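Here you get one chain, nothing else, as structure tokens; it is the form predicted on its own.
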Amino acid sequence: MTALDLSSPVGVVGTGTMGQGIAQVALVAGHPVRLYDAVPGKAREAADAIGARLDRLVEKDRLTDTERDAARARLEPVEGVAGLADCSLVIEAVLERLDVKQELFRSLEEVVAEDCLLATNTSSLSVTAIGGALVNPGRFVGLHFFNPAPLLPLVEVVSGFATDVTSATRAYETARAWGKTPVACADTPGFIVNRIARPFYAEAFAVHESQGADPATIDAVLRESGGFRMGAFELTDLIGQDVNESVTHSVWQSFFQDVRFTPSLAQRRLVESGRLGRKSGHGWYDYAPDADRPEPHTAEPERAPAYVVAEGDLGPAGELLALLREAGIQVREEEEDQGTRLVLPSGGQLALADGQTSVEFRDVVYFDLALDYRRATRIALSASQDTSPQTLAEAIGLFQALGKKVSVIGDVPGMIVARTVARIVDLAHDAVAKGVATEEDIDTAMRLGVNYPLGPFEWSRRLGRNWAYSLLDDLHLRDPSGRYAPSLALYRHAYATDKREGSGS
């Protein structure tokens, strides 16, 4: 099944942010489209500023005059879904009310051809339950864009239970001659996105609400040590606290309150007491001009130490050691099984996160995973109240001599962008197990549409294949609430490689 003739019309209706997009989209790329908004005059007002848009695309070289006035010329807005009727394709976004769309392709059935693709741009409903309000539900399909729609080219083209593979084939192929990226998911809550995204605020959140650190330091250990774009406070004021919280708390309920995807406490008062992010002013963050941004603890400097022993290849850790000695720090390596630790000159112990706390411990200090630790320029520390002050200020003192800031937290097990990046690896791995998508798609997905800086299994292939397991057994021991338990699929994964790297094959 290939994709829509540029002949056809291609129906949206919905004329907000993202319906506006979505028909830029589709108008882009070549299609006659039709808008439509139940409020009156809605559609023109939209049709205008897609307009507009499209000037500002020929003043940035992107559509010549030509172009732009086709394009004009291909805009039709609509009084009614029986303007509808000629469309090969109809992409809704409404309001996220399973009753109002429902009844929104009920009578979109009821007009157009029994071909015409119908499609939900849902962000939370399932489509499933949408779709069931149709005759012909094989048909129907999810076209999840991202938002803003023109810019950025993940599309999760989703199948519900009673979608018929032409059609999601269909779908897929029209997403990729529009110039996006799709990833085919099954209909799942928050699809592959939103589902496997949510540690990554679910995390920081709860360091945050454990007094293990403030905001400002959790974001800047995420992005200068994580990679990530942004932290996870900045980025849920920049989407808005009740948007970010309203997708959590639909993917717990839809998960039947599944302790994995439980909302955060402290996002809920942030919400109740409207301090909404960027758009109320107020969020984690103060957005006042006069406000001053916190800045994340940074420790004083403190002088590096002389030498090392190096217990073990440190694993995910290991480019450390060549660090060190290019530091001008002497590194003496001795041979252990299962040795993943850095001997301080104090007799302290320096250790990567591994979900273990330092008060179980005698003077040890964590210290958290990087994306790269040649080009990270923070990193994490955590210690407890028994680690003595000359172990810990060597510690500082050897990751200052590499150049990085250091910022100390409480004693938090599995810190911070380790513990975030094991649950994502682990939601990752469940969701294929589930045949939720393919590895391929999911890593695309985190990439393109939350831009992380290396997808799911790209980080576990990094990290080694048991990394994730290891260290959130290690957290469920210490939290057996769920929330940590690593999934059978997670575990299966481990599993598989110990035994094959045990039989020498």
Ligand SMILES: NC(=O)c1ccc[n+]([C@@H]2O[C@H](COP(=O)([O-])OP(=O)(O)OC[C@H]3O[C@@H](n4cnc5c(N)ncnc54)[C@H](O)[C@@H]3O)[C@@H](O)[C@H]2O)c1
The other form holds:
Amino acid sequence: MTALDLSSPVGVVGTGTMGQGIAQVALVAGHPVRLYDAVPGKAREAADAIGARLDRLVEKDRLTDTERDAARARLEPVEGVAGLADCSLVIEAVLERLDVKQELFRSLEEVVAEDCLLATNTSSLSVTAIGGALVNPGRFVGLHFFNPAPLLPLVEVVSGFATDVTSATRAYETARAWGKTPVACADTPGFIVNRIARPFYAEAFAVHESQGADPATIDAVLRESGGFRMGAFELTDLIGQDVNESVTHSVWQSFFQDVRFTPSLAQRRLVESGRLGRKSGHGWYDYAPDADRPEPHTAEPERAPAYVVAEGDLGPAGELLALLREAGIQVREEEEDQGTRLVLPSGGQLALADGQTSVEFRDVVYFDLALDYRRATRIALSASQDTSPQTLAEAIGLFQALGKKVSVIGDVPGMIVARTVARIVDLAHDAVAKGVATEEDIDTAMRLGVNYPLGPFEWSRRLGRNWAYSLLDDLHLRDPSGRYAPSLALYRHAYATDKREGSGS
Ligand SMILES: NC(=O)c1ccc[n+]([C@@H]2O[C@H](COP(=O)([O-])OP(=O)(O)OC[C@H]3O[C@@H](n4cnc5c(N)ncnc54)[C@H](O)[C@@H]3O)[C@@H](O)[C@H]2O)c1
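The form predicted on its own done, now the form predicted together with the named molecule:
All chains and molecules follow, beginning with the one already shown.
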């Protein structure tokens, strides 16, 4: 099965933000494109707006004058669905309502040819449910573009229960021929990206709600230690709190209020009070011209310890030992079956965040997971009231000696990056086990759809195969609500690893 022939006309229904972007993609790829919108005159305005964007592509030397003129000539606004009769593919990007979309596809099915592929750009409705309105739902598929469609490469190609393999393949190949990176996925709430990304926001909000740290500190740790492009607070301010909350809410509702997807109360309050983010001038942060941008918590300089004793294998933080030696801190390594930690001269311990709290131990400081300890510019530490001031000072001095800024947060099990990554890894395993997508497509989707520095499976391999399971298991013990309960898929993964490695379960 091949992509649609470039001479085949493509119809786009709903010429708002997404419709215009998708139309531009199909047009620049070389198709004749028909635009239809329910509001009279809107398709014509959209054609003009797309024309202006083509002009800008010419200014940037990304399109020649001739190509622009030819593309404009291929773009035709029409005044009713009948104008889409000769299309080989129609993609809708209308109002996000099941009844509206079903009604539209019923009327489209009456005018288009029997072999015309029909597609929805829905982000939160079920493709199976929309397709239920069709006489032939086999030709119906989800083509979920990301905003702005001309710039973002990812397209989730969603098969509903009734979608034919040939239709899904044709949609997939067509998206690829348009220069996009398609990923195949089943019809489940949030598809791939909006399902697996939920903990990125939820865990940041949860750490804040539990008084663990302020938004500026959490954002800085996610960026500078986790390697994420933006922190969860600044990113949701950019997306719009209402838009982000509505996706979270819809995924949570669609999963029958599964506790793993519970929305944030604090975000609800922001939305209710009109603090929608950048677009309203105030969200988690205040964007008034005279407002102070809050700074992340950064510890004052402390003296580095002269030596540490490394007990056991530090796992994902193993690289620290080489960094400490390079910084002139003496490292004595001791075999240890039980613990994986650094013992400081104070006698206190420094351990990688593992889902336990500092208060459970006599004198311990936890440090957060970093994407890459060499390149991280900030590390979060957590301590309890039982941690001695000397241990905390030595832990701060140790990371400062490696050139890192240090943020001290509250005694939050799993800290910030570690719990976020563990939950993303878990949801990714769960999604594969439920047939949502392949590991490879999930990694691609999370890197391209939300700019994660690594796909969840790449991250999981780097962290060790049962790292996420054991962290979540610890967290689940401390918060038995079910929010952190590791999935059966992650359990199987960790158990299989243990057996292979001969260490039992
Ligand atoms: N905005 C995003 O970031 C984004 C990303 C991915 C998917 N989506 C999905 O794309 C779709 C459109 O979103 P948008 O942000 O472009 O919306 P939008 O409000 O910008 O545009 C919707 C357009 O559809 C038209 N319309 C409404 N009902 C219609 C009908 N029955 N027939 C013809 N035209 C109709 C409206 O007049 C409007 O021009 C939704 O399903 C949304 O979930 C949006």
